[in-house]
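Next up: just one chain, as structure tokens, the form predicted on its own.
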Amino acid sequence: MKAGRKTASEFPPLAGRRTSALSLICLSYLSLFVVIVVTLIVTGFRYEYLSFETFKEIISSPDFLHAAQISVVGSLITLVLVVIFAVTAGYALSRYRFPGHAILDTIADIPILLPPVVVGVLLLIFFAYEPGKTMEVEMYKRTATHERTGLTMHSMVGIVLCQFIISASYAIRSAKAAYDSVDRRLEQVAMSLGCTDLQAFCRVTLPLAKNGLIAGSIMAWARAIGVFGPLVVFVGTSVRVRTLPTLIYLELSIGKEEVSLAVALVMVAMASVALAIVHWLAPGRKWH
């Protein structure tokens, strides 16, 4: 690429004609989809058995607060692990070429395509036999206060494990895209000025890719806090490990639609905030 030549990401999108047959068709389908989503959310708020007083009572109940605490704590632990893997693994996939690169790149995406319940089944089978069974036994032995802390695969560790496997691929893929958007020549210039490859990464690449990394991490966190299928299969739905998604399922199974709806609306609000932050941080995003 010649010096001074702009990349595709530096050019603004073409506006085209304001009104045309294609624009009307595309905007019509976009509007239809938005109407469907908004209608579903508004319908939830207008549910006749869920008044504002009932909603406040539900979200202040011990069951909800406990499930919210488990979900938030577990997802934040997962977020730390996801960020570590995304920052490093995403850079490896973006910058290095080695034998088996395409294979590793493909395997890293497998959890995105797998049905979540399949992940739960695979975890269940893994920890039922060697070497997973040995790992769980060793964890039990090293935890003298097992009953008090509950540090087994069937508690917080299991929740974090399920959330991590489901969400890490999204963050790694977003991190790779963020690194790909950074011109490699900037790293080469930094190294030609005396920086090591690690210093160039920390001082040049990481700051330039930070918005994409943060956006991908937030999306991964939102994905993690909404995990349901693997938790039901692998961890279970006991009171000690109940999360917001499993609380929705359990309350709905006993006919408490208003409780399930209240929890669902809280999760919709959390997802909306997360998406707003992602769009705000999206590289090159400008609000008009």
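Small disclaimer: the values here were computed from a predicted structure and weren't measured. By rigid core we mean the largest C-alpha set that fits within 1.5 Å across both forms. Residue numbers count along the first chain shown, from 1. First, how it differs from the form predicted in complex with its partner chain.
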Second form
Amino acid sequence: MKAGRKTASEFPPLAGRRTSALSLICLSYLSLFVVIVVTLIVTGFRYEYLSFETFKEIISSPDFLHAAQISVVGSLITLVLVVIFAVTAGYALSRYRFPGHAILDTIADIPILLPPVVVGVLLLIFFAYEPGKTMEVEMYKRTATHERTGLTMHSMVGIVLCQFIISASYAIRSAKAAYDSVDRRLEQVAMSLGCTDLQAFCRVTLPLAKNGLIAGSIMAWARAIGVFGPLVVFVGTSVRVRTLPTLIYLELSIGKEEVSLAVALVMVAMASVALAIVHWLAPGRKWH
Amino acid sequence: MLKVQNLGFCVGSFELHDICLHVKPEEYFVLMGATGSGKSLLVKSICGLTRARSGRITIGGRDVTGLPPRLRGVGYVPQDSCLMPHLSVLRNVTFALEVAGESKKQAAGEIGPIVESLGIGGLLARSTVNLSGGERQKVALARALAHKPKLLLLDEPVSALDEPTRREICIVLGRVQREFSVATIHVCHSRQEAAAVHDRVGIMSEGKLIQTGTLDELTDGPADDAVRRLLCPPADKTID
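Having seen the form predicted on its own, could you now give me the structure of the form predicted in complex with its partner chain?
Complete assembly follows, chain above in first position.
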């Protein structure tokens, strides 16, 4: 074997006690999540805290359906924007070295590190003063008609903005990693075989980075649909901007725990499906 | 076929200095030099993958100095073949033809002579992932030849292979080059590899093309110690 960095397949499997100890630690950590989710379901249904009838009633109520519609539509709009942004920004960060590259690379991670509620406060301050204030006023003027009032940040625009800021970082980071894993020489060979830069990207880089990009996008979507702190602080909790996480909080705050629990179960199911897809798409992963 | 005039290039502290090179039509030119002498950089400059700082490159009488790789009419085979892992062997070989707008069927029909000459007909339906080193290089060669380039650039095409496979691929390279009558530049650092394929040899050292000629001419009259060391190393493996 050549000297140098080993690939994952070259690492020998651990054996004996060390494997058992590490597996135990790993399993204890993971089982914590399983216990929480199972408890949520079992206590909910077993002790008739939430019967199936009540559950069905809650998830077919107008409040739930409206919040679900806002959450899904908002997060899908966010997803489209995030994909466009991450596919291009991730490529630039992976392939080019330009002045300020390191700074931009670091800035891309800031929303991951900041507490979400802080993002809400920052947006609130930004749009309360110039130039944010003028931007919001201009948006209002341009979208106002005789029939209806214009758009403000207390609408789908604000929801999408919050979701985008929180989730784009995950998608950019994932896209960059996906592009990094594609050998740049493949693009060079493609260009010697007649491709333009764009053709080399579409025919070689994109198909090879596809799984990582899709997985990153799903992660970003799951993150977006779960955004709560910035929405409460920046967009508000009125009915027309009420998302599923906001609904959980509001129902809990007035003592309707069964509604919160039902909505929480729906969100757990959504997150599980997203996680399964990400796991299935991740290169080299297997179901065992 | 290829004329390189006063080519200059700079990467960090490394420089190519006033490279002048002339490769005749149908000639097999071997570019030799120690590691870090600038061979691969020169080949990439000819291919258009790196832009020269100064000088002029003409291929088939056409000035290609400022042109992107796709307009230079070259076929490029990098060191470890760089086959597209998401495409089958067939789609790898027909890649350039499909990019040029041919249908898959049309392209598959057109590569027949190359596939036959290289003996890779049985590999076409396979994935590139499980090919042996020699098979990979043959597929990379077929891919580079499929769009009928005027100039073939081989950047250490056999250096990653074991001895018997190197010998086999060198024989294939020489035969295919004659069969398709394509001017070729082959980068290597083994005298024996050069001897197996060359019409003429050029020696590079520290970013300069020091001497060109046949292997015998260079062995008999090396321009300096760098050439002597490269052509007459103390102990060298053999390729017959």
